[in-house]
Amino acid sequence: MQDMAEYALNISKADYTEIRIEKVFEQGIAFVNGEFKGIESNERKGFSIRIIKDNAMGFYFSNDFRKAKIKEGIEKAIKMAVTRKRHKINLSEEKMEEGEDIVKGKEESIDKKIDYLKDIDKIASGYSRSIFYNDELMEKYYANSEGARIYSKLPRISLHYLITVSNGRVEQMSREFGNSGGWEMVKEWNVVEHIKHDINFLKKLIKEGKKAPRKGSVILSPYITGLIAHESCGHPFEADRIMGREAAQAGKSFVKPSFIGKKYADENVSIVDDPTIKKSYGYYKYDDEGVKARRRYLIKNGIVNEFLHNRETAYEMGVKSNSAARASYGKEPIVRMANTYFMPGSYTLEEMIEDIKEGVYMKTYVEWNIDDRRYNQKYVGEEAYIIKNGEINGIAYHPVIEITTPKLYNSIDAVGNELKFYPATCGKGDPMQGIPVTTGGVNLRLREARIK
């Protein structure tokens, strides 16, 4: 990898050159309704080149590792830049390092993995179910003409299940588990306990679910607040969205550059995006522009503190990159999240509930929506409970919260003290780039929300 990267940098006549060489091995196992559907393995190898020539950018990717192909790639990237001269590119000045990021993980035999999934499947016997397991080993070498030389080796594992219970009505529950690391992480997931709980709850929901009150306080669990942090803070705080670079590539945002330093949420609220959390699904030590990763405080005590930046948007806004440039295999790096979550406060769940005269506690969602500007949003509860006079008083049947982003963030009057994380795959870009991230946070209480 290193020799090929140095060759590319030595022959390039661009003003700036970077090369990313990747090897990815994936293996997936599927069970559907008790039937073993097989094993799918996939190996990908390739290199990406990005250059800047006369303040214009060009990009090239190939699965062919020959030096002749690298040379061709640089020439084609330079030609692309020539055709894009009207779109001037500058990069922020950043400290570049020579470093490595190696995450170790326990390996396990394919037979052991299949047996593990069989045991999970048996628990849900008698119900419609699908279970998917996936592991990945990514090896990457990044180098640029400013001195960055980064080698990384990162294993990831994940599991997803979907359970359907039918008894007069049909209800579903899905969950996803995932970490950076190896087979040792599986024990921490407690999949068996989750699947037992979900089946029992769905049966109760069908039998006992009642209509929620139309108005009152709402407690949202980390499973939902993590989604909120990701969708209505992380995405609209991506600087390429804010700048309107390309709606097709980044989407839109109601947030403006002038929001920095302004009130966005109740003062109890702080949201961070932190790639450096060990074992997290969205972990990385260096981004795909060679910038060392750090925690980003997006909202600090209710005030907008910083946006997510790559080197291009950082230059445009007169700040430093905060290591938010990420790329899927074979794609151009763009501004992305990593692990986005609400910071803990001081309330226990019991304290939140006991102060509510009438309301709803939503633990999981069955559906959600948010508009392209990240302003209007909707969450439909799956596991949810009615609260009356400070106590849980039955199961709520699919309560719905529709609310604007400003209203949501300024309605928070209590922030929980228990932090939980959930893996996810974030989609963005054109062509689409799916990347591993983590959502999460704490319980949040919204005062006087409309409930449907």
Contents of the next structure:
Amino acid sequence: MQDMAEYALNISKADYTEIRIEKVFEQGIAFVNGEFKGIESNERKGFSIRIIKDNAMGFYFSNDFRKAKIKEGIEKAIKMAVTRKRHKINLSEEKMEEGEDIVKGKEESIDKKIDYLKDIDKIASGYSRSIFYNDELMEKYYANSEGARIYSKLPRISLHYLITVSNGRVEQMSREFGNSGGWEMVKEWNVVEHIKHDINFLKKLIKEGKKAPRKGSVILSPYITGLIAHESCGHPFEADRIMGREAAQAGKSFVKPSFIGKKYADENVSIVDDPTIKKSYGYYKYDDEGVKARRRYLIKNGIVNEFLHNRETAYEMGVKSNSAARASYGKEPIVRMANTYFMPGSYTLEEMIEDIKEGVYMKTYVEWNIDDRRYNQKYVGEEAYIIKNGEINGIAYHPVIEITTPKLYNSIDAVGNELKFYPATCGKGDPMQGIPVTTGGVNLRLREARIK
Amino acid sequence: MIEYALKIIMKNGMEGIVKEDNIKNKQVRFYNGRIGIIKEWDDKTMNIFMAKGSKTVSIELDNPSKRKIEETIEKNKKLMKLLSSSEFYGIEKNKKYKNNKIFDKDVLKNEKMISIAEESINYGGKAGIVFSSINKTIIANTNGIMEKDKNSLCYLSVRSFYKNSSCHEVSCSRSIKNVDAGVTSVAHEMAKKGIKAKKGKEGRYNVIFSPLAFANLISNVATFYSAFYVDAGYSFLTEKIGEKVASEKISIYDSGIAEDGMASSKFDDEGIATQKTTIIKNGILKNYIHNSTTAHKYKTRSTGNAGIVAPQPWNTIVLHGNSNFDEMVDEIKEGILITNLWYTRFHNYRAGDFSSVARDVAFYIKNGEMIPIKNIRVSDNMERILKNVEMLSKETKQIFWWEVENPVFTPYAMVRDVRITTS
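Switching conditions: you have the form predicted alone, so give me the form predicted together with the partner chain.
Shown next: the complete complex, the earlier chain at its head.
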């Protein structure tokens, strides 16, 4: 890998050159209603070159590893960059890292993996169900003309299931598990317990689900607040959205550069995005521009503290990169989140509930969406409970919160003390780049929300 | 290479399919009214499927050497011994290939792509992409198939902004000659009409969906008629073959042979000829789409839609109606026009309950007057939406972009009593 990278950097006549060599081995196993659907494996190895020439940017990818192809790629990227009048692109000055990041993960044989999935599947026999398992090992060497030289090796593992329970009505529950690491992470997921719980809950939901009150306080669990932190804080704080680079695809942001230092949320709210959390699904030590990863304090005590930047947006806004450049295999590095979550406060769940006269506790969701400016969002509860006079008082049937971002963040009157993380795959860029992230956080209580 | 891989598979007494794709993609990306980056991908991959009895493995390799192919088949042959049996009943015998689709070797020309982007910018396109692709494919299987295909596509996806308003348009074809930057001016004019938008009001409305918006809903329906997703619990069309699932005005086809369909292909991932399959005819669900395995399970024939594991849609075609946009506006008296949708998410795949956010400009329509509105969401049920389609335009358009990943040919659609919600 290193030899090819040095060759590329030596022959390039661009003002700035970077090369990313990636080797990925992926394996996927699917079970549908107890039937094993076979194994799919991907072995990919390719190089991505990004150059800047006369302040214009070009990108080239190939999986043909001949030196002649690397030379052709650099020449093409330069030619593409200088064709016409373009955006003037500069990168912020940063300390370029040299180092490596090797994460070890326990390997397991294919028959053991299949046995494990069979065991899980058995728990849900009698119900419609699908189970998708995936693991991957990614090796990457990154080098640029400013001195960055980084080798990383990172295993990831994930599982997703969908269970359908029908009894007059049809209800579904889906869950995702995922970590950086290997087979050792599977034990921590407790998938069997989750499936048992979900089947029991769905049966009860069909039988006992009641309409939620139309208005009241709402407690949202970390399963939902993680998604909220990701969707209506992380995304609108991506500087490339704010600057309009994603306007035709992943969208814009209602957040403006002038929001820095202004109030965004209740003062008890702080949100961070932290790539350095070991074992997390969104973990990385160095970003895809050679910058060492660090925690980003997006909101500090309700105030907008910093946006997410790569070197391009950092230069445009006159700040430093905060190591948010990430690229999917064979794609350009763009501004991405890693592990985004609400920081813990002091409330226990019981304390939050006991203060509520009437309201809802939403533990999981089944549907959500948000506009491209990240202003109007909707969450539909799956496992949800009615609260009356400080106590849980039955199951709520799909309560819906449809709320604007300012209203949501300024309605938070209690922040929980127990931090939990959930994996997700975030989509952005064009062509689409799905990237592993963690959403997470704590229980939050919204006062006087409209419930549908 | 492909013969080499197939020879080893046969030598080992296995059934198999080998497919090689040589894909060249290029993208010109612009934002804030200027080109920001031009990107190119040169990707050569080989897909190998091997089966011994009912034990199967699928492998995708990047640009493999003979040695790599040999090692991979050997490694996976050993792995197969450890596997449980899966659903596999052999690859169906092939039908005759049909191939009258457009191929344009010029789609990747830099100058042409850049010209489209610059023209679009001049028409008021603030942000967007011009994307082109040529894919040269060869497939062989142990049933004796050895066939080549080549496909091209090009599309412009552009968003125009005017003050706080925006509108999105696309122009899609298999030939760069048919990609029209002029759609940008349509988007620009609509964006201008959207300024001073007021918050929409909740309720049930007769809604006109533009092709861009309706394609978003239909591309989701396209996934739901794959037999795999039906079995996996991801479809409201489960156990409804022969039943009414849509208005009698709705007929939907899956076509791998559409002349200008961006997803058209001579054969599927098993080497079986693609075809035009009736999915919904005058409101009645007629077929799911199949590969050899799901076809065997459903006691029918493959529709030429493999995906080895999951059948995948090609081009989805919604049959046009007899109306036009102006007639729809006149007919509904009071209602809403939605020009684009995004983030369509289901809260129950089996029931079809979902919501989708109206992105870009939308209008409240009263007695022909169009008043811009914002912050609305369609929160309804997919089957109910299909059943409530009352009018379809004569004009249809091919839609393919970031939010519609399977091409859809669709007219404008007027749907009765759509539930609209707001934040």
